[in-house]
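Only one chain comes next, encoded as C-alpha cells, the form predicted alone.
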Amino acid sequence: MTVDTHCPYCSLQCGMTLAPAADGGAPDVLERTAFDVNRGALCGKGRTAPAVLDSAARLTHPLVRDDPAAPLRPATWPDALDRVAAGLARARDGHGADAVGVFGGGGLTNEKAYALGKFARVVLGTSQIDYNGRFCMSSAAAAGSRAFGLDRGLPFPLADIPRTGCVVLVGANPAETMPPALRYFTELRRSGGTLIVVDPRRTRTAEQADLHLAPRPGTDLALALGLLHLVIAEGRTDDAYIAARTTGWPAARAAAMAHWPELVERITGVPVPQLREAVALFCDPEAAMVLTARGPEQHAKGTDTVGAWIDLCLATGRPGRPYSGYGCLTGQGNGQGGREHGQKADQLPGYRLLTDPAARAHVAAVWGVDPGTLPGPGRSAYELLDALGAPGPDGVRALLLMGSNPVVSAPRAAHVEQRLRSLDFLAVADVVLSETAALADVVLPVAQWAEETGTLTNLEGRVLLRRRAVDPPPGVRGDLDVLRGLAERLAPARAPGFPVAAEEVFAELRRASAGGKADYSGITYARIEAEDGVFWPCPEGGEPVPRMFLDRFATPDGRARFAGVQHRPAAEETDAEYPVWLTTGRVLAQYQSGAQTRRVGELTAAAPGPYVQLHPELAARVGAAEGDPVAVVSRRGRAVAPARITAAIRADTVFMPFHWPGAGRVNTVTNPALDPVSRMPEFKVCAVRVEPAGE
C-alpha cells in the first residue's frame, strides 16, 4: 500500500509517495505530483532519503556507557531511561533545576518540539533549552518580527514568485540547497521578470540570474543602504505607502543617505554601475520582492542586515501587496515549526514569549501547572553550548539532545566538542550515531520521518503532514515515547501530560496555540489530510491565511516600522595575519551536518569530502593546484581539504562546506561572535589565512 508523505531533509517539504519496495527493503520513493510545492521533483537527498532507514545505517538499539573511559556498549530500554533520568537528576537537585540543558532539532516535528519544550519548563523546570534552529533563520525572524510584527518565514506562498515582477535573492543558493524550488524562479524569467542573485560567490543559483551582486563576505548591509540611498534619489521612492502603512522613514531615509553608491562600491566591491542596474531591475515593475537566506543572516549584524533589506521593500512599497514583499528560505525541514512551539530558549507554544504574563498564563493553563513555576528565557544555542561544564553556579552539568549534531554545526567547534566532553552527564537521542551522539554517556535510538507520523510546517508557513510508512526496526522508540519514559520516572504526576500518540499531542499544541501569533487552534490532522497543507494563522472556527498583511502588519498600529540601521563591519576583520575572508555553505547532495546524508552511498559518492574554494590569483598567491590539500586557519584553529580552484569566487574570499568532521570541519574556523538581538553566531564570515597543508 503507497503512503503519501513528505521529504525529510529541508524546509520546502516536497511531497513524495512510500511505496513497498518488491524485495522487502527499504520503500521505493515514487512522484507526488499533486502536491504544489514541488510536483513531483525531488533532489537527490529526497530520492535516497529511504537509504537511511536501513538498520544497517542507523542504531537499533540503546547504548550505554558504563564510565567515561569505557566504550559505548548495548543495553535494555528501561536501563537506558533509568540512566537517563538519573543523570539528569543528579545535575537538578545537586546544582539547581539551570543545571540540566535541553538542545533540540530544527527536524523534529511540531510535536516532538512542543512535547520538548514542556518537558524541559514542566517537568525539569529549567530555563536552559534552545535548538539549532537558532543557527539557521534567527536573524531573518527577529527583523521580520520588529518590522511587521509578526515573522513567518514566506509571507505568501512560492506560487507567487513567477507572478512578481523582480525577485533579489540574497545569500541564497536554492539550485544546490533545495533544488526543485529552482523552478520558481525559472518560471519568473520566462514570464518576463527578472532574477537578481546577492552572493560573493558564483553559485549555481548566480549562473541564471540576470545580475549577480558579488559583494565582499560581510557588506550585505551596506549594499543594501547603498540601493536605498539610489531610489530615494532617484525619486523611486512610494510615499503614499510610506506614509499610509509605515513608521520610522526619517530615520531609514537619513541611514540610506550616508550611504552614497561610491561609498557602498569601495565597502562593498559591487560597481556602481551595478548597483543603478539593479535599482531599476527591482523599482520598474508595479511587484518585486525580496528574499534573503544564510547569506545575509549569519552575521552579527544578521538582524540589522536583514532589517535593512525590508527597509528597501517598504521604501518602494512592496510588502502586504499582491506578489510583493519580503521573504525568508527557511533551512531546515521544521525550523518555521520548531521555534513556534517551545524549543526557542524565550518562547512558549504559539510564538508566545515567555515574559508576557497573558502569555504565561495562557499557556500555564493548558499545561495545568501554576504561571509562577514556569522558568524564564534561558541562553541561546551558542552560549548554552559555550556553558556546557563550565565551573561555578552558572554552568550546565547535564544535557539531553535531541535531533542535533553541533559537534559539526556549532561555531567554534572544537570548543563546543570540548564543552560536550567536559559535562557530567550527556544524553542524546538520535537516529543515527553522530560524532555528537558518540561522546554521549547513554544514546537512544529513535523513530525517523517514514516511522511516525507527526506535522511540519515549511518555509510557507503551511502546517503538513508527514504520515507513518513502515514501523520502525525493533528496538528503536519515538522521541515522544522517550520523553513520556523520562517524565515517567523523573515527575511521574506530569507523565499523564506527555501522550505518545502525534495526533494527542497535536491537539494539546493546537488550545496553546489558541490567540497566538502562530494560532494552529483551527488546524487538525483531517483538515490537513483534507487541504494537502493548511497555512497559519489559523484560528479555530477561521480560515488559513496564505497572504499575510494585506490589510495590515501585526504591529499595534498595523504599520510596518522602518529599522533604519547603519552599516558596522564583521566582528573579525582581516589583517595582515589572517587577510582573506572565508564563508561557509552547503552542497547539493549533503545536508546540514552530514549525519545521515554521509550514511547514503550515492550522496556520498556525489560529494565524498570537504574542499576549499578559491580563486586563482589566491590559489597562485599561496602555491596551491588543484586538488592539493591546503589549511584554512583562523584565530580559533585549522581545517585542511583540497583545493578547488575557480574564477567563481572572489578573489580575496573562499570558501568551504559545512557538512563533514574531523580535519575537514569549517566549523572550527567559524567564529560564534553573536548578533545582539537574535544571538545568531557569525557563520558566513571570519578572517583567514590560507597556507599549504603539506601531506
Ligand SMILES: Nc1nc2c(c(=O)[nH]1)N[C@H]1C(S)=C(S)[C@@H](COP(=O)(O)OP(=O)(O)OC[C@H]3O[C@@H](n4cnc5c(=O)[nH]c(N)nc54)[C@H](O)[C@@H]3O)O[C@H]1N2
The other form holds:
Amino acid sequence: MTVDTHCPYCSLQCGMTLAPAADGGAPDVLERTAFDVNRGALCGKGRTAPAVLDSAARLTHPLVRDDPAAPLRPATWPDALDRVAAGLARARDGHGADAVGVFGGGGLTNEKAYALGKFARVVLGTSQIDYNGRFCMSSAAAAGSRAFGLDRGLPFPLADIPRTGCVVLVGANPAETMPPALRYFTELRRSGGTLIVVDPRRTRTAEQADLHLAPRPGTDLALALGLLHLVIAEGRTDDAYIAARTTGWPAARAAAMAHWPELVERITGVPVPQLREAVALFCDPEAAMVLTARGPEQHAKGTDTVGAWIDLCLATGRPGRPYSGYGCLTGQGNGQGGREHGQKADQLPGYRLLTDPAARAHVAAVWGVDPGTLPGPGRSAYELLDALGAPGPDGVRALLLMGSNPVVSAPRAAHVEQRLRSLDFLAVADVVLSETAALADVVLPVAQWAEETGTLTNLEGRVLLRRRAVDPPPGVRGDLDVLRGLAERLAPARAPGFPVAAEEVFAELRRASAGGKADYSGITYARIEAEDGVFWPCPEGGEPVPRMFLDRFATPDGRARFAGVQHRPAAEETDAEYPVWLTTGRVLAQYQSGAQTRRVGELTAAAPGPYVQLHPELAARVGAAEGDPVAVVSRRGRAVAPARITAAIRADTVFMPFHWPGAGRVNTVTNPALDPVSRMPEFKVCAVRVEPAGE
Ligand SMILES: Nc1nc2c(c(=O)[nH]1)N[C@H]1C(S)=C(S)[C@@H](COP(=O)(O)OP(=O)(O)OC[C@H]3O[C@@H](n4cnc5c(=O)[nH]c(N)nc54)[C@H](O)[C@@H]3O)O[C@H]1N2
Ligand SMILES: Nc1nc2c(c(=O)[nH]1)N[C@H]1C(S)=C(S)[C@@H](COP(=O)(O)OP(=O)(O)OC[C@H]3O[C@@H](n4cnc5c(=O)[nH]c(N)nc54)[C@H](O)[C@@H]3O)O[C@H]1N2
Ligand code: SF4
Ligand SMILES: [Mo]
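Counterpart to the form predicted alone, namely the form predicted in complex with the named molecule:
Then the entire complex follows, led off by the chain already shown.
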C-alpha cells in the first residue's frame, strides 16, 4: 500500500508518495503529482530522505552516562526517562523552576511544538523555553507583525507568483534552498514578469534574474531606503493607497529622503543606474512583490531591514492587493506552525502573547490550570544558550532539547558548546547522535517523519498532514510519547493532558488556538485530507484564507504601519585587523546542521564538506589557490576549509556554508550580536581576516 505524505526537511513541504520496498528496507519515493505545491518534483534531499529511516547512524535505544566523564551506554526506556525526570527535578528543586530550560525546533510538528510549550509551562513551570526558529525567520516575523498586525510568512499562495509583474527576491537562494519552487519564478518570467535578485553572490538563483543587485552584506536596509528615495523622487508613490490603508508615512518618507542614491551607492556598493533600473522594473507593473529570506533577516538589524522593504511595498501600494505584497520565505519544515503554538519564549498557542491577560486566561482554561501559575516570557534562543550552566540565581542548570543541533548551528558555537558542557544535566531527543546529543547525559531515540503522523504548516500558511507510512524501528518512541513519560514522572496529575496520539493533541491545539491570530479551530485532519491543506486563519465554521489583508490589515485600526527606520552599520565593522566581510548560508545537498543529510551517501558525495568561497582578487591578496586550506578568523574564533575561488562573489566578502562541525564549522566565527526586537543573531555578517592555513 502506498501512502501520500510530505518531505522531512524544508518549509516547501513537498508532497511525495511512499511505497513499501520489496526488500523490506526503507520505502521507495514515488511522484505525488496531485499535490500542487511541487507537482511531484523533489530536490535530492527529499528524494533520498528514506535513507535516514534505516541509516546505520540511527539511534535505536536510549543512551545514558553514569557520570559526567563516563561514555554513553545503552539503557532501557524506563531507566532513561527516570534519569531525565530526576535530572530536571534536581535543578528545579535546588534552584527554582527557571533553572530548567527547554529548547525546541521549527522542524517539529504543530502537535509537538504545542505539547513542548505546554510541558514547559505546566509540568516544569519554567519560563525558559525557546527554539531554533529564533535563528531563522524571527526578524521577518517581528517586522510582519509590526507592519500588518499578523505574521504569516507568505500572505498569499505560491501560485500567485507567476501572476504578478515583478518579484524582488532579497537574500533568498531558492535554486539551492527550495528547488521545486523555482518553477514559480520561471513561469513568472515566461509570462512576461521580471525577477530581481538581491544577493552579495551571483547564486544559481541570481543567474536566472533580469537584474542582480550585489550589495555588501548587511546593507539591505540602506538599499531599500535608496529605492524608496527614487520612488518618491520619480513621483511613483501610490498616494491614495497610502492615505486609505496606512499610517506612519511621514517618518518613512523622511528616512528615505535622507538616503539619496549616491549615498546608498557608497554604503551598498550597488551603482545608481542599477537602483534606477530596479525601481522601474518594480513600479511599472500593476502588481509586484518583495520576498525576503535569511539574507537580509539574519542581522542585528533584521527587523528594521525587513521593515524598510515593507515600507517600499506600502509606498507603492502593494500589500493587500491581488498578486502583490510582501512575503517571507520561511525555512524549516514547520517554520510557520513552529512559531505559532507556544514553544517561543514570549508566546502561548494561537500566536498569543504570554503578557496578555486575556490570552493567559483562555489558554489556562484549556490547560485546566490557574492563569496565575503560567510563567512570564523567558529568554530568547541565544540568550538561553548563553545562560546554560551559569552559576547564581539566573543560571539554567538542566536542559531538555528536542529538534535542534546548536553545537553546529548556533552563533559563537565554541562558546555555546562550552555552555552545554557546563550544564548539570542535558537530555536530547533525536533520531541520530547529533553533535549536541553526543554531549548529553541522556539521549532519547525518537521516531521521525514517515514513522508518525502530524501536521505541519508550510511557507504559505497552509496546514498539511504528514502521514505515517512505515513503522518506527523497535526501541524508538515518538516525541509526544517522551513528553507523556516525563509528565507521568514529574507531575502525574497532569499526565492525562499529554496524549500520545497526534490527532488528540491537535484537537486540543484547535481549542487553544481558537480566537487567536493563528486560529486553527476550523481545521481537522479530515478537512486537510479532503482539501490537500487548509490555510489559516480558519475559525470553527469559517473558511480558510489563502490571501490575506485584501480588505483590511490585522492591526487595531485595519491600517498597515510604516516602519520609518534609518540605516545603521553592522554590529561589527571591518577594520585593519579584520578587513573582510564574512557571510554564511546553505548549499543544495545539505540540510541545516547536517545531522540528517550528512548520513546520506549521495548527498555527502555531492557536498562533502565546508569551503570558503572567495573572489580571485581576494584569493590573490591572501595567496590562496583553488583548494588550498584557508583560515577565516574573527574575534570569536577560526574556521578552516578549502578555498573555492570564483568571480561570483564580491571581492570584499567571503561565504561559508554552515552544515558541518569541526575545524570547518563557520559558527565558531559568527557574531551573536542580537536584533533588539526579534533577538535574531547576526549570522549573515561579521568582520574577518582570511589567511593561508596550510604548510
Ligand atoms: N539545501 C538546503 N535547503 C534549505 C535549508 C538547508 O539547510 N539546505 N534550510 C531551510 C531553512 S531552515 C531555511 S531558513 C531556508 C533558507 O533559505 P535562504 O535564505 O534562501 O538560504 P541562505 O543560503 O541562508 O541565504 C540566502 C542568500 O542570502 C545571501 N546573503 C548573505 N548575506 C546577505 C546580505 O547581507 N544581504 C542579502 N540580500 N543577501 C545576503 C547569501 O549569499 C545566500 O545566497 O532554506 C531552507 N532550505
Ligand atoms: N552560520 C549560520 N548558522 C545558521 C544559519 C545560517 O544561515 N548561517 N541558519 C540558521 C537557521 S535559519 C536555522 S533554521 C538553524 C537550524 O539549525 P538546527 O536547529 O541545528 O537544525 P537541524 O540541523 O535541522 O536540527 C534538527 C535536529 O533535530 C533532529 N530531528 C529531526 N526530526 C526530529 C524530530 O521529529 N524530533 C526530534 N526530537 N528531533 C528531530 C535532527 O536529527 C537534528 O539533529 O540554523 C541556524 N544557523
Ligand atoms: S525542496 Fe524542501 S520539501 Fe521539497 S524535497 Fe527539497 S527539502 Fe524536501
Ligand atoms: Mo531556517
